[in-house]
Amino acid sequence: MRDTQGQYNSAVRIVKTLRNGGFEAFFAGGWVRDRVMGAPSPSDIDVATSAAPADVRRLFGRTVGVGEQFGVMLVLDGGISFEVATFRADVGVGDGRHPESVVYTDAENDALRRDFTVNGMFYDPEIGEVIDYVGGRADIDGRLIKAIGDPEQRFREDYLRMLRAVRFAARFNFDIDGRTLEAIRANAHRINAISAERIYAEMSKMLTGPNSNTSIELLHGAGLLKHLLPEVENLRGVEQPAQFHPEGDVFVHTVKALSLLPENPSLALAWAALLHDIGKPATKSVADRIRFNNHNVVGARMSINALKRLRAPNALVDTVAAMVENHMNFMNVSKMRLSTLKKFLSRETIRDELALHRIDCLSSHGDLENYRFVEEKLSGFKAEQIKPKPFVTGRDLIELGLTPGPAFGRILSAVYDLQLEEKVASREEALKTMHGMLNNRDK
């Protein structure tokens, strides 16, 4: 847990260190933000000061030059580091990620370069005082997340503001301001000229946050979705059977889902809620009633390619694909043989999926009888049941003279489902079912 306390002094003796220095010093961004809001889990507090990186290295003993050129310097103080940086204005724009350079100035010109009005205040710890020359507490105050000065030249400095505009309006419940949603919806093709790990950060970060479901219908009101994840765009209109989906069209039910995520879902379980049914509009058909046959398996492949399009860590994509892709299975777990059912327990991601039947469930027809029943199965077995150490294994094959290869997955896989299905106790008795399926074998 963080220790706010210890983080606030640091940063306090920093901005003191600063200041009997010879320089202007404040709190700046997120946390001034949540400490006007009230809110309960105050993020890292950044320090911008009057001091050029030459000056917080020779004032601090121990720093790192992350932004060097930007005036941006990082200090350790009591273990935590603390992001310094050089009171600045930009100049021109550079690649839609940095400006052309950069050039100190002083406190008020500093927060006229910020993203957001919400973003753009300063806080005295000293006196207590929140210093505000962009009008953020009365945006906070009307609840409107408004792009500082001409939105325009905001978002072409750093086009992820874009996204990070949708994020704050969701995670806070507030408003977009008109200018600035005009300003989104005019650059919003422009947004894959942000590399690709830059927006999947900014999307994991909405997805695993307050309020996601929002999130994603801002993302489509402001005309972002369709060029970062058309596979969701791509839901809207998409029909389904009202026995099953009295909720409407695909898209509506995805969003219904992630509105019903837990507090501080896994980055796999929020990115499966929202993909888990991708797969749909190309497997739509209509016969005796709409069907999307196999539409987690063409939705898993789906996955995949958007994932990797996003440069996502292979390991979430591997997940998350998995996920898709046996989504649908818990429609047969009342039906499963006993040894079927616990490889289907044992499954690493067994409580992210089976939250992903809950929602999905409850953003459609309601039924939890399935969930109800695998987590009946999951507290009534021990862990030594749903995946036993197998009895027999490749040595004890080799040792009856039995050459690798083929038939020796099929022997143990299946020696190890009769354990599953408790019908072999123990090693004995195993080896012994074990020799009889050789005997049969051989004659």
Given for the second form:
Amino acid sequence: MRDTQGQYNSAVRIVKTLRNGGFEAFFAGGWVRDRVMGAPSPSDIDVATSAAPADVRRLFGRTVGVGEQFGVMLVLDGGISFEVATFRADVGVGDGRHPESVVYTDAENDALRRDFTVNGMFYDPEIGEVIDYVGGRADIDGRLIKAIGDPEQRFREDYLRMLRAVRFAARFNFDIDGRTLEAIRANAHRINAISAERIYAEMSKMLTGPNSNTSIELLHGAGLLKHLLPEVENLRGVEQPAQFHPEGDVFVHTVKALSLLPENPSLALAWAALLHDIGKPATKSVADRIRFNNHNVVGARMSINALKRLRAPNALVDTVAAMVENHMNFMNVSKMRLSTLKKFLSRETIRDELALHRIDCLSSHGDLENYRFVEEKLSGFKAEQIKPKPFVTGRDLIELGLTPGPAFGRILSAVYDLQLEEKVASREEALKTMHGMLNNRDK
Ligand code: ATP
Ligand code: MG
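Return the form predicted together with adenosine-5'-triphosphate of this protein as a structure block, the form predicted alone having already been given.
Okay, now the whole complex, with that chain kicking things off.
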């Protein structure tokens, strides 16, 4: 857990130091919003000040010039780092957070360059007062995400703000203000003008944050989803067999699965929940009933494409693809040979896969038998039982006179399977078995 009190005390010290140096300083951004809302665990504290980066460096012992040319410094206090940003107006904004240049200005103008009214307030920690130039408090009361100033212009400055609007609306269960939503709809097709990396980062926040199901519905409603992830938009209207999917079409199922994610899910789990069935539209066939043969394999390939397009890190792409590809294997767990089951359980992604399987069931037929089976096995087996150290290795085969080649691996894996099956219980037995295999081979 973050040390909230420690963070607060450090931030107050920073504000006092700036003020003693003759500058204005306030808390700004998400923390103020969360405080006004009475949120139980408020966002990190950012500080906004009239001090220029050079002044900040002079006043504090430990600083890092993270975005110095834009007026953003990191100040370290009590082991915590704080963004201390000079009041600024952005000039020639390319991507919003990284304008071509900035001019330093006063608090009010700094509020006006921020994205939404709820994010545009300051807080004076010495007198405990909110400073609100943009009507943020009224919009918190009215539960509205509203652009500061002219929405069209604000989104044109930085299309990422369209995604931020969706994320904040979902997170707080707020509506997006009418004119703001209209401007998003009108500009939705321009979303890919911003870098894939920023889209990926913002979508990752949406998916791992509260109410990710609402985020995806809002993205669709605002006309953004088809430009971001057509693979997910295409799940709409894809009907499924009612006996397994009483909830509805594949999109409804996916959104419901997201609603069942645990708090703070891993990035891989959140993305896999969104993408696990994207292979369904392309594999749908109607035989005895509606079927989606091989949708897990097709879906894994499509997940790789989608995530690469968004420039997701390779490790995440691989993990999500493995999770999507494996998500149907849970159907077979109770019939697997012991060696197959143990190999299935010993994979690194199994915990997240099991969590995915659980929400996949709960957002459809509700049958948790296979989930419970795997849970029991995972807690019942000791780690060395699931993935024991092999009794025999290649060295033993060499000592038995075999030269390394394709047969090598086959024999070792056959003996290891017997070990996993608990049919050979010691190194001696394994050696004997291996011997037997070699003799048979020679005949
Ligand atoms: P979170 O709790 O998700 O951190 P936050 O509101 O603190 O929410 P940050 O991304 O940390 O969001 O940004 C801090 C503040 O900077 C915002 O509250 C907002 O005032 C401003 N801001 C951030 N991104 C933008 C943007 N793209 N355009 C305009 N203002 C922005
Ligand atoms: Mg923040």
